[in-house]
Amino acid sequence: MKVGFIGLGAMGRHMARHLQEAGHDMTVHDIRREAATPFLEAGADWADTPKGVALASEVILTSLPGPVDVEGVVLGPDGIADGITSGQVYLDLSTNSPVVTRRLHREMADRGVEMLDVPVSGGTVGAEAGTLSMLVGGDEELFNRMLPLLEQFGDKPFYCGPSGAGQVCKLVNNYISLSIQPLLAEAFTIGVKAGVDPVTIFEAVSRSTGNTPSMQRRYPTGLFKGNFAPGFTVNLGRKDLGLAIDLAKDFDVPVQYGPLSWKEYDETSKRDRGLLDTGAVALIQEERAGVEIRADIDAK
């Protein structure tokens, strides 16, 4: 299959590679053509723009920052939308806009074109392994037929509805799974500073109610160890629960722990930690709390 694959950045590259690997004929384009040196190397072709890669291409994938960038690419100047045409396939992998979303979705069809919303979830991790959830929205016919594709870079493809629902549902979890980070730094600060280590209140959370997946994965090879190397950034966490808010915003949804969040990331990324591990929301708490949540959980 001819595939077209756009933004090769840090989830980008993974998944386009899974793609390359599988066999198909590429065509790439980043805004940083250096991006492309390992696909290009490998025998992909280079597109010099968007429209390039959909003039060259069976199904378009698109891996990118947020609502901006992917109107920019869909329908900005020399964009996909100048080069798709009827029979084609474009696949938006990036945590975008439901708004968004469906207005491009109509576009598409307005030209022949069909469309998936296919948001990932699993950070560079499970991009690198191939190992990403993907949440998907539109025509479920047309789900069927891509899955072959999807599960070429990913084992957890999930139909969600029509055109907008992946995105819908990814906000909804995302909207949980980062506002939780912050309450979890703040209950470890106070059982931290009333006398009880770390990997103690861990191993107790972990055997109790209070245990999620995201201390799991969070706190014995993170927080424990000072280590904020990213998997999904403090700015992407940032920009994600502020796409879910906007969200229940459109659809007059009043919501209060969500902005409360919003404000932790907001004010790590100000304080230049930004391009950090989304874990590092909790050295602010710690901060004001005059203890540190560190532990050698492999010694206890």
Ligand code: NAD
Given for the second form:
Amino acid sequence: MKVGFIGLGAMGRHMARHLQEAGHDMTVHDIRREAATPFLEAGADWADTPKGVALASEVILTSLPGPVDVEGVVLGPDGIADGITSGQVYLDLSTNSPVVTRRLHREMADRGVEMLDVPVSGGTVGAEAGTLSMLVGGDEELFNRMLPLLEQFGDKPFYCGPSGAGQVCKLVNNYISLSIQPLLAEAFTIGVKAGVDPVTIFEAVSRSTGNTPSMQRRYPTGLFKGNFAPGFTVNLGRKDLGLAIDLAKDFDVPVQYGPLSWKEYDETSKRDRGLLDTGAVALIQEERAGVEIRADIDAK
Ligand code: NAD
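Return the structure block for the form predicted together with this ligand; the form predicted on its own was the one displayed.
In what comes next, the whole complex appears, and the chain from above leads the way.
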């Protein structure tokens, strides 16, 4: 199949690699041309614009930072919409606003193009391993038709409902997983200042009801080692929490805890830590509490 891929970043480069390794004819594009080098060396074609990708492909995928980028790439000058025609399929893998997603879905439908929202979960580790969870919105028959392609770079495609439903589920998921991180940092600073070492707290919580994937994924190899290499950046976390809070406003849902967490991501970003992994939100709490949650878990 002729597959176009736009956005070869932390997530996209792995997903596109799986598709290329599956034998598809790839055309790729990114504003950072150097991101395409490994794909071109492996035989992919380069397109100078998203329009060029659309002209060359049967299925076009995007993995872009957020709504503004996706709208620009789809509807902007030389965008996908300028090159795509009836019968083609567009899949957006970005975490996007459901409102923007539904607008793009209508724009595509007007051109006879089918679209699914396919936000993914599982981080760069899941992307690299091909084990991403995929939360899919759009027409169910199209979902079933696209399953073989989706399963080439993720192993858990899950149909959530009509257009935008994948994004709603993804934002609900990230509202939970991102909001919990500042709380985790508070809990650990309490425990460490109260005299118990971080690894013992980690092992105790791992066996108990407070256990959470956010702690399992980000503490042993991240915070304990002071390693904040992304991963999933603070700026993207701030974007996702912001999108979920906007969705709450759109649907008149009062919220308290998400906005408190959002402030921690915003503050972390303002302190020049926006390109670090989201685990870096703990640094603010460490500074406030005057304690560092560092440990050599391997030595335990
Ligand atoms: P990233 O910033 O590493 O990658 C985005 C890529 O898009 C970059 O290569 C960038 O150069 C390119 N890009 C940006 N604007 C562009 C444009 N106008 N035209 C062409 N290319 C453009 O981000 P990422 O971490 O790969 O995340 C991508 C999406 O996946 C985001 O929506 C994010 O929220 C979501 N996501 C990320 C993770 C994670 O762990 N990193 C996990 C799940 C979902």
